[in-house]
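Quick heads-up: it's one chain on its own, the form predicted alone, in structure tokens.
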Amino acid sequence: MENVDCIIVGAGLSGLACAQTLIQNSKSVLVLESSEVPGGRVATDTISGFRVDRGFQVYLDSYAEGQRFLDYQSLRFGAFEPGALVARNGRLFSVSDPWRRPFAAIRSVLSGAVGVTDGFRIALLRSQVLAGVRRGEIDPSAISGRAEKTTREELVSRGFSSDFIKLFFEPFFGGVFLERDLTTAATVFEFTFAMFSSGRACLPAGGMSSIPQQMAHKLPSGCLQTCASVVRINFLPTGGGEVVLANGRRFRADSIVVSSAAVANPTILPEGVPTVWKPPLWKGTRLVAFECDKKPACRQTLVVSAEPLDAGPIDNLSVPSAVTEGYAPDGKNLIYVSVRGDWGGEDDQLVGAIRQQAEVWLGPDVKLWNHLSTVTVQKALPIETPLSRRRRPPSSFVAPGLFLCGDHLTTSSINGALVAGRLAAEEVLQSA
């Protein structure tokens, strides 16, 4: 039987980010992930020699976290135009970020897409949350001892229009979300919107599974093993314990950390082991992805969609070969559509239904596109309404030796499952 000081098991990024991080304590550590490949629901796949990735994803350059274990160099981010394009009655508006595009948030004012005073209210609300995450009072990570309001109590509460909301937020912040009634927690939404007025969305070089390619390829020789199913946990009283794989071996370690995913299993804990972990109840997505060869006008902007939903199943569209390379061929392009979660038509009918939504905005272009694929995403992102962030754990430690990691613990983002993974690490390191 191998022997190290914490077993891991699931290679998702907050596995990863556990991991990189006892290590760089100088613990041995052992990665075990049932998948074939590490980063859990950060994932691409290649599809007639284009990168699809499992859901609409991007990276905000400004987390912190990120910055603490990722490689930006490496990873050869392209980034979105900031600001998106706002679909509304069959046109594109602007919607530009007033400080990186002061010209081009002139005419979103001008053309009415935003009125002055909402103007003005975006640009306190951007001063007063990057204030606030500067000074620390707004970490979505935390457990706050305050009540926290809804992302649409909060948006209300700042004086912003109905119109606005629902022109505006509605549909990036739900495509964000995955979520239009914005129950999201507000605490959530005032550091994710500071992320973006601080940085930068971007997409890695070759899909956002290079994100955890990278992390995995840090780790020691042999420290991570893929294919390897956990099927049971034989905890000791006294710490640790012994993990069971699938085909017969056997692992002991003096602490032990088990992804959200898999702690979710019932026979993997043994009974008795005192817990009060719930599993999350998660929010699902569809993501359709098309390919064509003439580039589409709306190249590195992220177009969303105001329209009422009779108009169709769209709730955003980008092209992310436009933002970086290696998502499609030489000389081909590759789209993506995000699926409103309330899109109640049948499935058969979802690429007619795009194609004719987007043409609308984009011309009749969109009649060559060709259907790539249709991802569904059933646990895309943990549902974090006020209620569910208060029901949260309020540490990884589950028993002497045993600790729980995942967004679900902290906030349902890459930054959140980064932090989630060092302060697990952090958890092992003092109990030692």
Ligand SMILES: Cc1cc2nc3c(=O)[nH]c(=O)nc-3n(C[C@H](O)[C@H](O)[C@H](O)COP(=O)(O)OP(=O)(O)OC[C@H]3O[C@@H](n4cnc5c(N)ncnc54)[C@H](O)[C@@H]3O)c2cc1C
Given for the second form:
Amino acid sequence: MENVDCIIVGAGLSGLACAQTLIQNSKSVLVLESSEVPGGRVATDTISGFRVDRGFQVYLDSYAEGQRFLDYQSLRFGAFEPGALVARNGRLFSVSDPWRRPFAAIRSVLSGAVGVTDGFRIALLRSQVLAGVRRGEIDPSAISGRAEKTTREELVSRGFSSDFIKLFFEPFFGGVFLERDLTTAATVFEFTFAMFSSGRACLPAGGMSSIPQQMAHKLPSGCLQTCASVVRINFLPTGGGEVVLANGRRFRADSIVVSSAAVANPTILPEGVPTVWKPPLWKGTRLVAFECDKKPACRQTLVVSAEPLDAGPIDNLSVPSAVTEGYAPDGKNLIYVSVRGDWGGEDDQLVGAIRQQAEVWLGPDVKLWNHLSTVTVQKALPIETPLSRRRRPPSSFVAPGLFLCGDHLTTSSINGALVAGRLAAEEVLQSA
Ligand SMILES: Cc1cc2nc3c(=O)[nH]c(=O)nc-3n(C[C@H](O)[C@H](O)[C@H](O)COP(=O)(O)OP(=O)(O)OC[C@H]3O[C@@H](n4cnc5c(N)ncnc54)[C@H](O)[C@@H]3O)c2cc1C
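Pass me the form predicted in complex with this ligand as well; I've looked at the form predicted alone already.
Zooming out: every chain and molecule, the one shown earlier first.
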């Protein structure tokens, strides 16, 4: 039986960050991943030469933990235009840069609809969240005893008008949180707002999967095994533990770190292990990808919908091939549409309903868009209401020699997953 210092079950970003941290501290590590490739929820498929991410996601280059683990230069990030085009009443309104120029942004989109006080409030919010993150007071990864509000409660208590919440916060953060009720905890919102205010929303050349691929390539050869599905973890009387793969192979280690995605399988852990962690409830999403010859007019700007639900299924629309290289073959364009979670239409009507709604905003060229694929991600983000966040375990430690990692322990984002992996590794190192 092979023996290493630490086995990590799951090569999502948290598992990869955990592995990298342990290796930097001279530990021998084996990462076992059930899929064919590392990366977990950050995945990209190649379809007819187009890179279709499994769900629309962006990397914020202000993520401090990302700066610790990633080589930005080789990822060759392209950035979205700051701000968004807000679709409302069948037209697109430009919100030029709410993160850095809140007054101009409010004027640009809300002409007449909302008072100028929202401009002051967003400027105040911006300076307060940036200071809060800088001082370490706003950190959604940390477990704190402080009671949290929901995002909506926070916005209301800050005095934002209901029109502004509806026209800006709901469509923009609804797309980020995958829910428009804004029940996500305010700490998560404040941190995300600060990240948008201090950095850029980026895509790496060639697809989001380049991020975990870069991390996996940094691991020593032989350290990562894919197509290795762990079905059981046994503790050994001699100390340490053993993992058993679906194909019967066994590996032994002094410590085992299990991604929370794996623990969702109730038979993986031996009976009697204290159940400090309950699998979360999930939010899902759908991405519909199109290709076309003519670049859509929105170019590098994200389009978010502030339309009522009966206007159509689009949550947001983007053109990743206009943001960075490698998303589409030369001369072609790739379009992503994220579908609203509350859209109730039939699956076979989805593509037609998207075309119809997008044509109102972007004109008749939309008729020439060809449908490439529809990607459904049922378990995209764990629900992050104040209540669900209060249920997070206080640390990665489960039992001697057994640790958890994953974004559920911190906050659901690329940054949160990397933090979770590093913290799990630090607990392993302290326990050795
Ligand atoms: C559609 C979507 C949009 C998102 N948008 C953003 C965004 O814009 N910005 C942002 O920062 N974040 C975003 N995120 C969140 C971010 O991608 C996740 O928080 C992060 O990838 C989670 O990483 P993880 O390692 O915690 O978990 P996972 O990626 O789920 O990794 C768990 C790994 O464990 C493996 N595994 C499970 N069971 C076993 C087993 N039995 N044996 C071996 N391996 C096993 C899985 O295959 C997987 O690779 C988005 C996520 C999705 C899906």
